[in-house]
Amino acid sequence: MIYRKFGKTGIELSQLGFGAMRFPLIDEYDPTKIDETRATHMLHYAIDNGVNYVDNAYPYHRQTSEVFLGKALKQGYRQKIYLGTKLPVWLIKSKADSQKYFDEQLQRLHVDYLDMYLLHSLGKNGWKTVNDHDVLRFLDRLLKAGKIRLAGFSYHDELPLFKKIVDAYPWTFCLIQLNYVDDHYQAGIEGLEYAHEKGLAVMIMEPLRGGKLANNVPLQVTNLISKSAWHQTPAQFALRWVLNRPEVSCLLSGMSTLEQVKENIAFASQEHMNSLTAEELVLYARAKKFYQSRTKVNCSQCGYCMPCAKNIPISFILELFNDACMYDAVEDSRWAYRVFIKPENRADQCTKCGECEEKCPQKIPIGELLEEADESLK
């Protein structure tokens, strides 16, 4: 396993981290039904073969992932890794809530401290919550008491706010979405470079875009991959692009099978930093251009369409619809539509009131597209 420096901490993390949001299931439509035997074997295999960071969060597997992980890390495995999880910022309604959820997470995980603790999924609303309820002071107290070793945040919003958050607190690290298609999405490459220059360690999530850059890959893209100097699978093609960047401390993979674990560990046991030539980077740009040419909805995920009177998660549904079209990922998007969105909040509940369309900067015909998305995904 190759290890990389984790910012200025002196810690070295395996360049592959284990994301705890996609464990194998007994019932594919019930994320609480983790196949604990298979998942434990996968996790132990990864740790035994050099993976030393495991990343979790309060809501993963509908709040059962932390509970499972607390059991799976017994028998000495907790001591072999750096363990991280995330505070559910959107649930914070008072200053006392941060402590309440943190205590619950320690209990779930059967630990008395955490190595890494992140504020989960910061954006405009989350950052307002952080400031309204003194969450940064709460982090200070945890650090001083030794309840967490390092403080960070994960991010899902636009670049200017990302830079503002980076500068607002002495963070040790951050977690951003990045892959060769989403290179300028949300924080993007510019955010990666900015955080690195400011001394933060940077972790990467969604390097395979939830598996969409690894599965059902179109012939046009596989042809491009075959022109690379490397003999590689689509997954390795995508992971190499991320690990090529020297600013990346660790990439997270939400692995669902032992085969995925073994393949990713074998790949992460090789050095990939600065391994891509200018000619090979052109192949990535061409693959990105092909995927983007299949975009169904020009949604920037700005969130201005929200809130919806029917509590329809508009941008999330449009993202699922886009993914189905761009990545030949209809079944994946259907699964997410059924699992993550309650029937009363799905697209067929849209009344076409037009309020969201009036607020949309892109002037997207949201009502019409929600109807089309529901037909495709239900």
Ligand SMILES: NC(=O)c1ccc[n+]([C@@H]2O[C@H](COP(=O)([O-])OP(=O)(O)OC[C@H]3O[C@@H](n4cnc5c(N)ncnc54)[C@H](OP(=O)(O)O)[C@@H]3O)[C@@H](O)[C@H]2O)c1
The other form holds:
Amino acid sequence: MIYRKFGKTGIELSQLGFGAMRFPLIDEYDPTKIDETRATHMLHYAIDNGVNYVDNAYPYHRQTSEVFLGKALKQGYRQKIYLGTKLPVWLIKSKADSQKYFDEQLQRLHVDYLDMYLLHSLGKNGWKTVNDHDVLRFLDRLLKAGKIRLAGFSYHDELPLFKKIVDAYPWTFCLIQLNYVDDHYQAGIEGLEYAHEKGLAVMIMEPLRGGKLANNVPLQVTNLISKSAWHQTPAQFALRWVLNRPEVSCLLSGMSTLEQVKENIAFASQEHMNSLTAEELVLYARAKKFYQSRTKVNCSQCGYCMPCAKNIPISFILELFNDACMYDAVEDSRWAYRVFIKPENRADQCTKCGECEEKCPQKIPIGELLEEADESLK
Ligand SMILES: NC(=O)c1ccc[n+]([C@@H]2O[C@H](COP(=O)([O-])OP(=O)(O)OC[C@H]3O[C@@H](n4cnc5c(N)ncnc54)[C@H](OP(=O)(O)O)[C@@H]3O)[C@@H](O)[C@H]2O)c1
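Condition change, the form predicted alone to the form predicted together with the ligand:
Everything in the complex follows now, all chains and molecules, and the chain you saw is the first one.
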């Protein structure tokens, strides 16, 4: 495993971190049903092979991920890693709420302090909540009391606000979405460089766009990848682009199988900083252009939109809608829509209540797109 400096802290973090958001399931339709045996094995394998950061959050796996992790980190594994989780800022309705959720998180994780603590998914609304309810003072108190060692935030919104937030508090680190398609999206490369210049350690989420850059990669993109100097899988092609950047401290991957853990660890055991040539960067630009021309909805299947009051499998429907265009395969998507989704849960049942849109980190107009998807897939 290659380790990188974590800002000015003196900590060396594995360049691959484990995201606790996409564990394997025993029932693929129920994210609360983590396959604990397989997930524990994956996690222990990763830690035994050098991964020293695990990233969690209050809502992951519909609030069961922290509970699972608390169990899986027993037998000495907690002491081998830096453990991070996130305050669900959108649930904060009063000053007292921050403490309430933090205490619950410690209890779920069976710990009495956290190494890293982030304000989760900041954007315009989240930043207002932080200011309205004195959440920054709350962080001060946690730091002073030794309940957290380092404070940071994760971010999903426009670049100017990102810069404002970077400058508003003595953060140690931040977590941003970055991959070769989303290089100028949300904080993007400019945000990465800005935060780094200001002395923050930067962690990266969604390096594979939630798996879209690794699985079922269109032929047009695999052809480009094969022109690169390296013999590599699409996942490695995408991870290399992120690890090429010297400003990145740690790349998080939400791995869902042991094979992925093994592949990503082997890959992160090589040095990739500043490894890409100008010719290779052109290949990435061309692959990005292809994806952008074929993507209808910028959904990365993070699942933050769920649960839906009507039990509409939002991200699955948006995926089918995207796939129809990405692979010129509208009939395949129509078939899956009919076979896998019951009529009472299809997109036309959406009442446009807007709850999912508030939670979506990509700010997708879900109601409108579900309507379009239903028109195209029914
Ligand atoms: N704070 C926030 O707002 C926020 C938002 C999103 C994520 N995060 C954090 O960041 C972490 C990383 O984001 P992410 O999970 O979206 O990362 P990602 O790496 O973009 O996507 C993970 C998915 O990529 C696929 N994958 C991973 N390694 C692979 C490999 N070697 N070969 C083929 N496919 C591979 C898997 O998809 P399949 O399961 O389909 O095989 C996996 O579920 C999350 O787990 C979470 O901890 C935070």
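Computed from a predicted structure; not experimentally measured. Shifts are known only where both forms have a C-alpha. Residue numbers count along the first chain shown, from 1. Whichever C-alpha set is largest while still superposing within 1.5 Å between the two forms counts as the rigid core.
Under a division of the chain into two rigid parts between the two forms, the C-alpha atoms of P313 and S154 are best fitted by different superpositions and thus lie in separate parts. Hinge angle between the two forms, smaller rigid part versus larger, from C-alpha superposition: 57 degrees.
Shown is the Cα shift of L369 between the two forms after rigid core superposition, which amounts to 4.2 Å.
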